[in-house]
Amino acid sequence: MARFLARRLVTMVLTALCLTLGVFVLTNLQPNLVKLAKTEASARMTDAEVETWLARNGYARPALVRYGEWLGVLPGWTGADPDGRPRGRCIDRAPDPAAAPRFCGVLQGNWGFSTVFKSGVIDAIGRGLGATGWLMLWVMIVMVPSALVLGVLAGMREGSATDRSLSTVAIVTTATPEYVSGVVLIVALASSTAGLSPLLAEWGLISGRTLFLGTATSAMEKITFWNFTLPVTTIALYGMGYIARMTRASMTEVMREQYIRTARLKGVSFRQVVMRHALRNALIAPFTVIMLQFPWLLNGVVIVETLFNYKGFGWTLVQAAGNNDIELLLGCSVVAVVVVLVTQLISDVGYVYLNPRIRVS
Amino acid sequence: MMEPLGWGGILARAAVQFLPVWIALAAVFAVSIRFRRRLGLYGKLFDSGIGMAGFAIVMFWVFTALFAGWIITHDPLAQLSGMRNVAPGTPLASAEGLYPVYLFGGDSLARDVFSRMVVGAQRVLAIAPAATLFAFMMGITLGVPAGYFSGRLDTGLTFLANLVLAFPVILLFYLLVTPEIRATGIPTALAAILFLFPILFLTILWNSRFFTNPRKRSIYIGVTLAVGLWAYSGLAFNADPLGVFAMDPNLLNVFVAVVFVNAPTVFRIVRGLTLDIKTRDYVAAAQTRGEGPWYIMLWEILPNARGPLIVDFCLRIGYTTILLGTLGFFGLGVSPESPDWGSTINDGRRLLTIAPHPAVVPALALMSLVLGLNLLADGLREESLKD
């Protein structure tokens, strides 16, 4: 197990390095840097002025070297202003230029400065992650139990009417991306002119004008049933169908096993067979799937946070990408990549742990 | 001036507009059901209710895209005065020579939502199946050897595939589909690599089968290379001497990004299937017979992996449709007036509480197409498992 873990960790670190290098190169392409120079200094700079600005701010050097500096394995660049003031990657950020450290990259905890939010990258991402954490928590609380129940009920008796109808529900939810279900849900439940809300308000069943709120901005301060239901449902719906189908597949497979038949022949009730004998084995595969859903949830988070204007991690990523905020985008991608890799690791380890038939060697 | 239409009137008029589609659907279904016993897996599809429903939905959109010119009621870009955000079924103020009504209402720029939905189908169905096909070509050309030869090649390719898969898709789109990146020429370079795979695949395919018959081989490979390289020069570099094949740089960027995202998953599926199939007896028999590795891979293993691949192909077109919608939703790689479903949803969502129809119509269209593809895949899987 230790060797397996060690090998996985090495691969993980290697993957993370390759990916961050990729993101670094793509965000630091020449046209992006020119755009950065024009937004930071002046929009009407000539090409020559852009060149000097880039050179003076340490951008006119090989991408690989600057990646090393960003990572913190190479010493930060140093130079001087035209008026002789010392400049440099680490000097600009230190309160005292003379006492500035030589290395200042991600490894030293220096993630850079966000040009959009005018704050440290760590602060911006931390704020977003906190908000997204709540969203994910509620999505998990809603999605996982309902998906498992759906899958188990459908897979319990393969080919029955319940199976057919629940499987169709699962197919419909997987066919509905978040930007579609979000729009439909808002119109159906959170519009004062269309859908259910006007009817309910007319009948006096709801006190406000709409059943739910179509934006989640107020959920940043206080999460309520009113403002958080739609974003959570939107993300949960799309992931739910997939997990439910996987659970169904694994459940039908287990229900065909000999030991289930033996238990039935022994006279154990169907209920007992499902609860005692089938469930534990049927839930191994969905566990992996749930873990591997995290990268997809990340996508859903970006879409839903944009749609409902909830200022979490996904919203931060969109702001960073849309405004050419290079260091924030790098920070976001590091977080995203780490989340994906860690969930992959957990899913592998968990699979081995849950399934005694598989032994790592 | 006529009265605003009720929902019954709107649906009746829309049904009339779709007349060419109904006729084509009826024809396809009549012929297919009549000859279904002779049509292999495709014919068996008509034994399963789910598969038939999925096929009907998919073909509805395919024919809509084909006959879009006859179906649309207005120019999808025309802005008519007084029609901003009007409700479905609103008649035009002055309808000289024009269709007298906006069937599904008008959007925030006073354009016809119905016509934009129809033209949007054309956009989606022009890109999604082609991009999926390219992703499959790449996944197969790399996945079969990786599974068959194993070893270093497999390790390296799997690492690369996992690398791309570890990227959150939206982040990748934000990095790969930007005007800045088009300026650097990276999409063209990527296209140059990606578009090479179909030619490579077909050349190896013909060569491994017909190398004992040089005349036939020369003809097949010659035609492949001539047509392939001709299309290649036009699609990847926009340098087709005859000007038949060309791709808008925006479109090329989107296309390349979508292929790039899909190919690693296909690679993993194909590799897994190959690992499974290469232990079968008929592969051992072919090896004993002295067949070359490429013949075994492409003519023994690949045909036997077709069932799961066809099913995944259908699912993946649906997924690609979702990806294209995502790109449009974030306004990546599309021009502002583009009628594709993702960007229309994005445009419409700002006024969702006042005028829901500009966003809901393309949203339901996209959902129904993906649902149709998923149902079709489900039907195909069920029928292919029965063998």
Second form
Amino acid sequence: MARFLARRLVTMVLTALCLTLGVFVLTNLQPNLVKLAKTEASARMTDAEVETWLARNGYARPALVRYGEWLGVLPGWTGADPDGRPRGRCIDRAPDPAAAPRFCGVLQGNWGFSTVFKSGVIDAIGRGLGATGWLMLWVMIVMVPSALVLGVLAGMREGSATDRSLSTVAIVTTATPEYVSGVVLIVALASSTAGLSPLLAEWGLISGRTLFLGTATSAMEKITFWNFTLPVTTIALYGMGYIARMTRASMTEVMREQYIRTARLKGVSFRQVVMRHALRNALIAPFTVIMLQFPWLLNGVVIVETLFNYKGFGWTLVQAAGNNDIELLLGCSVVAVVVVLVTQLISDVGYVYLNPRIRVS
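Moving on from the form predicted in complex with its partner chain, kindly provide the form predicted alone as a structure.
Here you get just the chain by itself.
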């Protein structure tokens, strides 16, 4: 196991370097740098003035050199402003320019400055991750048990009416994008002019104008059942069908195994066969799928957070991309890469412990 973990950690580091390098090169293309110069200085800058600004701010050097500086393995660039005062990546960000360090990149905890939020990249990402973390937690609480129940019930009796009905539900939820199901839920449950809310208000069953809130902005201050149900349900419905289908396929495969037939021939009740023999083995494959939902949730909440105006990680990523915030985009990419690689590692290690055959081999 130690050798396996060591190999995986080395692979994770190399993968992270390759992915972050690709994102760095794409975000630092010349059109993006020109747009950054005109946004930060003046929209009426000439091409010569743009080149001067880029050179003065350290953007005119090779991309690999700047990537090393951003990563923190190369010394930060140094220069001087028009008045002759020293400038540099580490000097500009140090409280005392005279005591500025030589290295000031991601590895040193300096992720840059966000031009959109006018704060450090770590602060901006931290706020978004905190909000998205609560959203992911409640989505997993709702999605995983519901999906496993659907998958197990469908796979217990393959080809039955229950199997066909639940499989249809799983396919429909997976095939419906979040921007469609989210809008449908808002119209049905959070509109004061359409859906169920006008009827419930007319009958006196609800005190407000709508059953749920169509925006989750207030959940940034305090999460309640009324402002968090719709975004959680929108995401859970989309991911639930995929997990349910994988659980159903694994359950049907296990139910065909010889030891299941032997247990039934010995007179063991169907319920005991499912609960004591089939269920544990059937949940090995869905475990990997469930772990892969974490990176999907982190990067896939962009639509839902934008739709419900919930200022989490996805909303932060949209703001960074829409406003050409290069440093914030790079910071978001680091977080996304780390989450994907760590969840993959946990998935592989957990699969080894759940499946004795892999441990023996």
